[in-house]
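First, one chain by itself in structure tokens, the form predicted on its own.
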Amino acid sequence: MADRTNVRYDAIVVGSGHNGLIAAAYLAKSGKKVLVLERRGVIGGATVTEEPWPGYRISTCSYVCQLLLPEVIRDLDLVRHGYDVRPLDPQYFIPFPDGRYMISYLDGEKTAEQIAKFSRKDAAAYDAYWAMWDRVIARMRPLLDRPAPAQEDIERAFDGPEGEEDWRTLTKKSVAGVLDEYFESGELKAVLCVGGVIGTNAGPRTPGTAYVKYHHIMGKVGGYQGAWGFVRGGMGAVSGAIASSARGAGVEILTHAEVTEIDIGDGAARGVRLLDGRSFEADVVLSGADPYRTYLGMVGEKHLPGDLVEGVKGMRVEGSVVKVLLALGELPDFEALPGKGIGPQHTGGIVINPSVDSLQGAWEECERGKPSTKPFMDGYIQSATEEGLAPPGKHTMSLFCQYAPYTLAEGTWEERREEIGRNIVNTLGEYAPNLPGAVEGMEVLGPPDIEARIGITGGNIFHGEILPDGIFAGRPVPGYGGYRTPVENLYLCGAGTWPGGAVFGAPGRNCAMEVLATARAGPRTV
């Protein structure tokens, strides 16, 4: 490659993840010269597709979507490049331990018959209970897409009959508690409340798992509210599409350029440089590494107040998510409902949580250091419902776990990997016993490894808790929330920012937004 040192540039953004390139496509709309560095040879961060084992394709990190903007969607024209997502339906199977199962559908009298099945007052119930939430959406929408709410807008959006109370919901329940006011289904009640736990160091009874909740429901995939849908090529044809976009406006975009740090002077960011010695001149530096990385990595403790760099050394960032992925054979045949062909068993997501006080169990083994005996997992089998991810008659299986902690109590995960891995997959077993001899491939990340490959600190899937305390105003840090930092021409564009983590696409284009809007208002002024 030619020597590039000293080029310079409008803006660069550090990281190649959904949210980097969100933020550079934006910009470069708007007639920014700008520049993505990537230290992975792959773009696309913890949002990719690859190839474990030879002709098997799979969502590595993310694996379905929901969430991403409407109006990312609409402004980067991502259709055209190539982003076409289709809603799971059915949404979710759920097999228990007893031989029953539950099936939730797009079909909102399918679900309920289903539920009826366990509970016909929970199934005269559901409507009352998405009407909550529907409510509360409502409330919250408009806040997402600029920087975090200030108290006076938060009063506003929750202004109005039943707004205290939906506040205090939001904010101060646990998910438990919330399921407890509506439903009587020990059964349903394991269902929901998964998505109040996913991707956090939480369980179901922990104050603030309802915000959780709310932030996994909040976007609409084919018109359905809190649906998930399947991208066709995996979750990496998010990013390729974004990129796609980005390039088209302008973006260069280069890969195995690791940013070891920000370079600064007279309190300002004025460029990079690269762990093999180039480095490249900016306006603007827009980070999409979380905010541990970024503050005491990239920029160092030396440029930062003091209480800036506390409060990032007590951010929340070890993760407790394992993602476990699989080649196999023949498709899970389950006891609840039998068969290897492909049938709704297979073709939305795999819920294994028995009950809610399985899921709190296994969050305080995870308290413990200890990998939990019966993790929850989320699973999905793409390949049943598009070709071309597997060889013929072959399968590739996502999961998606909790818990197994960071730091491990006894042991390392390089000692560990491969017995958590075990346990997980023979915890699924115990629904679909010819699942551990299908299993062809495996590949186990738990959080070190997540680190290792994504570089997200501590493994953390959204760049640090979000839970209520670690959003709005307060994320990362209390007293520097928002995008821009204390550095001058320094922003932070990931998932550590305001509204926080999952392939959703409002931090990248937020910075963006700001970055504009500062650059219109002219520098700021002492």
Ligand SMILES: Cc1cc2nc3c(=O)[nH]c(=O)nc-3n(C[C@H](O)[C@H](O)[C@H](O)COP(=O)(O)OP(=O)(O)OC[C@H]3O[C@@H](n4cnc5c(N)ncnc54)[C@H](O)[C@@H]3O)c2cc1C
Contents of the next structure:
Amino acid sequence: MADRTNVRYDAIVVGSGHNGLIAAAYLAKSGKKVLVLERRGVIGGATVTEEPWPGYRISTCSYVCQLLLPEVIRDLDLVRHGYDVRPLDPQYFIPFPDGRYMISYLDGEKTAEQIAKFSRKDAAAYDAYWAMWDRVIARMRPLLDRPAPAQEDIERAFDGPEGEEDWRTLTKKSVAGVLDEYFESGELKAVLCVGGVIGTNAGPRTPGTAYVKYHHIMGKVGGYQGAWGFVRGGMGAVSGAIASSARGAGVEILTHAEVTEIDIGDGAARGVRLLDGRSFEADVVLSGADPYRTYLGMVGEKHLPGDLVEGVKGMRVEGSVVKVLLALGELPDFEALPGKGIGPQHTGGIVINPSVDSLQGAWEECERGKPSTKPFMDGYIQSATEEGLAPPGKHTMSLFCQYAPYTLAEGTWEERREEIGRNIVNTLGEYAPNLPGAVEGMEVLGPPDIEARIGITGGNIFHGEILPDGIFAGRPVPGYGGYRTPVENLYLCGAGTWPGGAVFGAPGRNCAMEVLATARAGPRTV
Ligand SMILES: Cc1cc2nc3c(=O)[nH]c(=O)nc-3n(C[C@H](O)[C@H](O)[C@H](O)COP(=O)(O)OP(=O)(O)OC[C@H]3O[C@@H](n4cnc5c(N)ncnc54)[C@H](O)[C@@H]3O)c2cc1C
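Could you please show the structure of the form predicted together with this ligand, as a counterpart to the form predicted on its own just displayed?
After this comes the whole thing, all chains and molecules, with the earlier chain placed first.
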């Protein structure tokens, strides 16, 4: 292995998650010499396509895209580098236990017809519901592409009586409470409430879950607000396009390069040390790893103020998401909309959640340390929409499920992983009875597996909860929000910073802007 220890960089980025790559690309485009260090053999972090079985290519973690900032797509020229996203249409197929189903489309009128099957009143109320969210999204939009908003920024954005009410909705209400204000149909509420708990340790009745709902509809794909899209080739193609843009600007990316220590001297970061003994020096270090791992693992308590250490230790980092990856011999044949040929029930998201109560019950079990008996799931068969992801006649299926606790009250993940996965498949089998028999390969990733594979502490998909008390200037920790850290020349650039997780790119971009602004301003005066 070549000895690179005498090479000096302007910036080192720890981790090749999409945020780290984005930060690296922006810095390099501004003329900086940048090195990205990734512990895995593949780049992308939770934005990755892998091949668990020969010939089956599937998005291991994140599976659909909506939030990736248009500024990032434009500035890094991602389309030229291969980024190709298409909105799903239908967006969702939702079968219910009584054999009925709902489909939501990009076309609002077609969706309204579907809602009217359950309630004409709700079909009529749907526009008012979206008008409220459109307002909130517009108020929040200017706050996303800059450092965490100060109180006065928020007050300006949510000015006036209607603004105050919108702020209360966003930060104080539960997703179920918001839905109760607009709708009467249990089925429609069942569909819409899931966005309020994605990746979150909370039930639909937990105050603050309206914010989580906002987080999952604030972006656009193909011009459609709140729509999700497949990325051609799976989510690894997002990271691949960003990496290609970054390399084009001169960024070096090393894999199998686990950082064990951020080298600190006189209170300032000056480089990193790797597990294999190599070390690299730089003027600034950015970490795209989660704040817990960065501060307590790579920096060390002795370099940090006590209240920051306490804050980080208090972060709720344990996840409750299970990702099940399947190789299928045939498509699921749903009782509500039969057929094993590719149909609208297979080409968008497949949501299994019978009611708000069942989701709340699933969460309450998890709170007691139990995997949900009847988990909610968001399923996708990308191979039904795109060639080359599975062998001819076969399919991949990705199931994003909640809930299962990081720490099980009974048994260990090693002992129960298979059983938890089987229960998820069997739950889907209640709607598509051929499914359990169609499974030819299964991989189950519980929170400890996501932690081990992707390197996210606790397996929390957002590097920390995105409930209102963990967002804005309180992210990652109150008093230490934003990208800059108390260690001079050390920055955080991952999902654990404002404005939070998902394949979004805002933390990486904003952090790079702050690093560049600081460099332009010159050394800090005391
Ligand atoms: C199961 C799952 C499903 C999801 N589904 C979606 C979805 O469909 N849509 C969506 O928008 N979002 C989704 N998300 C959320 C989204 O993927 C993440 O929030 C986002 O990818 C985080 O990106 P990041 O760049 O900040 O960090 P990460 O992607 O976590 O990247 C951090 C990187 O740092 C590396 N690293 C850590 N420690 C070290 C070290 N010591 N040395 C070197 N490298 C290190 C890791 O290996 C990793 O590559 C999902 C996440 C998960 C886990």
